[in-house]
Amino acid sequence: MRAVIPYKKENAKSRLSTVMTKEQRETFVEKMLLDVVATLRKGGILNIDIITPKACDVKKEVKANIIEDDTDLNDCLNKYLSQKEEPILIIMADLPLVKFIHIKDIVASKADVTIVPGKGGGTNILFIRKPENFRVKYYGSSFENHCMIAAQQKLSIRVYDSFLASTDIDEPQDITELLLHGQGIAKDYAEKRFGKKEGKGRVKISPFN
């Protein structure tokens, strides 16, 4: 078993760019990275391979092998998964709520697909038992593509239902979660930036000055 993570670090998370420069969120994006990894080692996911377009995006005290390509995402993943045999976890870089117990919950699932959804028809995590006849297509909707391919191949589908695993790091609102349920250093680094601030409605983050 191995898991892959697409990851891009260069003027990364632009949606995040109203409350972060350009160099804090290429290092917030580091530290969610490392987060990843260390949940999937946690997890008893080993082998870990990080898809990047710049190698050297990728720090040394990242534990991981390191495969250079720029071309699309789904271009290189799909590439990536016609050259394997054994069961692929593909998950995101953005997830640092996740947790090692999650991990461990999916790749025991016996379904040969099982998605975890992201915000808006996102595909957060895709756990493939069978990786070289599969195809991924993210943007869009990528949840509903992903049933979709899974059916027409005949393939069994689960689901799996969880929120943190669900909120992927993406806008600013976001950040309020990972202040609240995170435990990892992308927490620690959004801390040092961010109060949260409580009202009628829901929390919010306030930037520090």
The other form holds:
There are 2 protein chains.
Amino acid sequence: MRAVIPYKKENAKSRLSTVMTKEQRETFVEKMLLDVVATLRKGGILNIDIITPKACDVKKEVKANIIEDDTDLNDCLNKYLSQKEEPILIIMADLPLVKFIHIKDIVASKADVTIVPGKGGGTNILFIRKPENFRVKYYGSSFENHCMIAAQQKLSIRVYDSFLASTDIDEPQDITELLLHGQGIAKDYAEKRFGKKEGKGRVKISPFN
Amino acid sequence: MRAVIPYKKENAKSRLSTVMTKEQRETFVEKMLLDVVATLRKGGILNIDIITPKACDVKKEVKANIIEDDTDLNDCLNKYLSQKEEPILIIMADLPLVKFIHIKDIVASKADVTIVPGKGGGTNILFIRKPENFRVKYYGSSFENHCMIAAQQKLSIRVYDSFLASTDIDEPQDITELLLHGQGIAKDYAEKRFGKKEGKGRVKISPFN
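Starting from the form predicted on its own shown above, please give the structure in the form predicted in complex with another copy of the chain.
Expanding to the full complex; the earlier chain stays at the top.
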């Protein structure tokens, strides 16, 4: 079993640019990556690959194998999957709320494919028992894409239901969830920059000045 | 064991007013309420109370006891809890993604208090084993409030981790989740009014004209 994390640091998380500078966003994704790698290791996955367009963008302290590939996310992951003959867990780098217990639960799935949906139709985690013939299709409504691809290949599907694992950090309101429900170094980083603002409706983040 | 659903129909869901008229929002909350009641019954809870400021706003087809109370949400729920000597499940009416299996899981909790957080710091479901002395504090960061109240009373807490149960339908992007992951009559209603629009980032709803 292996895990693979697609990772891009340069100008990452552009949809957070209203609340973080480019430098802050790049530091933030670095922290989130470290959280995800630590969670995987705690969950028992020690073979971890990071696919990134620029190998030098991954800090040396990240305990993982680095694969440099600057092609499109789908192309590089599909190339990766086609070369693998063991179960593969694809996990996004922006999931600091995932806990090791989720990882253990997911890789214990009997289903051919386990999918953790992201907010707004995304796919946060994909666990594929036989990756050779599976192909991914990220972007847009990738949750639906992956369900369809699995169904076309007559693979059994488990949709994994977790608020924490489904919360990818992509937009400012997601940082609220990190502050409220997180732990780890990405949360610490966010906590130094944002407070919580209560008002009518949902709690929002409020940048410290 | 009883369940209680706070419900307000009149001019409900004002944060959906950019995508639904007042009449549509009122019909929509009615459908969501019917979904929640059906889910509770399927989950084995047959004693269901609905607290509402206007009894005539609850359709006759809703199989539940109606309690008319036009005081503030916290006041009426705290009055309700103080009179109860059996475990109480407080569930919001805007949770059409909750499934009966969640209800079964939650009421099987051994903890004194089980909390399902809502998006942005809310509380979607509260299961309280001994309600006489528990007090609720909704609005704002109610998830934190309820954790604190339970801790002050030295009650054990279980935070229930479910994407479906944590997704309350309050803002337009929540309807995307209903379209993608829902079932039931509120989903059918939404599906007649909205399509899904893919683009950069998360899928959004796109109203039909």
